[in-house]
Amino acid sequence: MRIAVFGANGPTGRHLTEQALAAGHDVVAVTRRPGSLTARPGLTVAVADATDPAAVDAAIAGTDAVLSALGARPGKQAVTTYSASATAIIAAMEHHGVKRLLAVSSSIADPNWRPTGAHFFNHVFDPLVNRRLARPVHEDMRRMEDVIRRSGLDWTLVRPSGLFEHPVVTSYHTAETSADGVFTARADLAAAMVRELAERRYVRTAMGVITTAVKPNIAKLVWNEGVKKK
């Protein structure tokens, strides 16, 4: 399968792009930044800003699923990198006629969702950095989710939960709707997410994404994931 990865060159795309070349797919990698990656056997290279309609639709010609690992980072300012990117890929894969999109959300998307005993994840941590610090990121999540589920497309809507580096794929779970755990390691979130493109379990629902074999260094991931300069 050929396959359009947006966000390509970002943490989590970095994960995505090699595990779907590892199985063997073609990879039409989207980035906005040129020379961060290189094209080789299976890997495409395409610049485009992914808000850009004419570039996201001349990025997506002839390929067979969209995957989005788009990102944006925390802060108090206005965030519409998800919505915006989310119509033009949707536009462009009309145009095309590709149907299967695969998107990165989050699990605070689901308003329901409170993971099993983290009593101080659910009463400060959430309350305090992703409610707050963090919620233009989330609202603009939603409002992309809601672009989403307005369209024609066989979409999955791919919800993890705080997100981690881990060098392996470990074990993970997945679930409708959203998961019920604290922490995802992006190698496991680009797992599923490939799986899902071959198994369609999650076809026009919400997939959430936990890790249940390792946990990270909560000030590491505060500082890596909210402080540090990328």
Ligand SMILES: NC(=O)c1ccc[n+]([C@@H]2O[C@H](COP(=O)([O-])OP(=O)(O)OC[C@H]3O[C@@H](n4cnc5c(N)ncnc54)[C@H](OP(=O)(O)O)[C@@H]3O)[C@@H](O)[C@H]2O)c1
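Numbering follows the first chain given and starts at 1. We call the rigid core the largest set of C-alpha positions that still match within 1.5 Å between the two forms. The structure displayed is predicted, hence computed values, not measured ones. Compared with the form predicted together with the ligand:
Taking the rigid core as fixed, one finds a CA shift for S36 of 2 Å or more between these two forms.
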The other form holds:
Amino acid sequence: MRIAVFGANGPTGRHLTEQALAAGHDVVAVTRRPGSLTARPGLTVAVADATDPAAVDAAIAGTDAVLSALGARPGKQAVTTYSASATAIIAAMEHHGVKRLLAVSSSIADPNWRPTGAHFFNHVFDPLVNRRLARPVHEDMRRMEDVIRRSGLDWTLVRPSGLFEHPVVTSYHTAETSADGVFTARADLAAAMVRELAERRYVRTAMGVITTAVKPNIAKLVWNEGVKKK
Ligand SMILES: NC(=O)c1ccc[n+]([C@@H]2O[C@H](COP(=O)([O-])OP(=O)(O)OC[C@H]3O[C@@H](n4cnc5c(N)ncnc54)[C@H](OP(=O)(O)O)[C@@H]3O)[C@@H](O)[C@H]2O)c1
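Moving on from the form predicted alone, please list the structure of the form predicted together with the ligand.
Starting with the chain above, the whole complex follows.
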């Protein structure tokens, strides 16, 4: 398949791009900042803002499926990246007759998901970071989910829990709606998406993805995701 990957030069997008290439797909890596991402056999780089309808339309032309790992930083301002990019992507997919869309959202977008981790995570991190600091992000993720659900596409909403880096794919778990766990390795998230592209087990529903085989160090996670990450 020829796949457009949005957010291709982001932390999850890089895993997605490499894993999709390794699975034998051709990838159109869509990014605002290609950085070290350069074209090679199987890989085309398209520079586009994912909220720009014309640029998105051009990037999606000739593809068979779209994977999105787009993300916005939490902050005080209202976030529109998720819903605006979903609107542009869906319009372009409809224009080009592309049916399959997998878009990364979050466990938090499931109103019934509750953290079942360590005391610190459940009673400090989740209420302060997930439910307060990152509220504008999650509000727009829910808007994105609504926009995607209303489309006539073969969509899958992909809901990871707290993301962390782990170098290899583990024996991750998936579940419909959301999965019971507080962490997801980005390599596992990408692997679940590439696998779902082939297996189509969660079409027109949400797929939770969690990692249990390895756990992140919380101090490192807070440093890497909250402080160091640009
Ligand atoms: N962090 C967590 O614990 C967690 C938990 C659950 C779900 N998630 C979600 O998982 C997804 C992946 O997260 P991540 O940490 O791997 O990636 P991320 O740091 O959120 O980066 C995503 C990428 O999106 C790109 N992007 C943002 N706005 C764009 C635009 N208008 N046009 C084109 N590209 C744009 C960024 O590109 P630029 O480099 O050009 O800015 C970046 O490369 C996100 O949606 C995130 O919200 C995260």
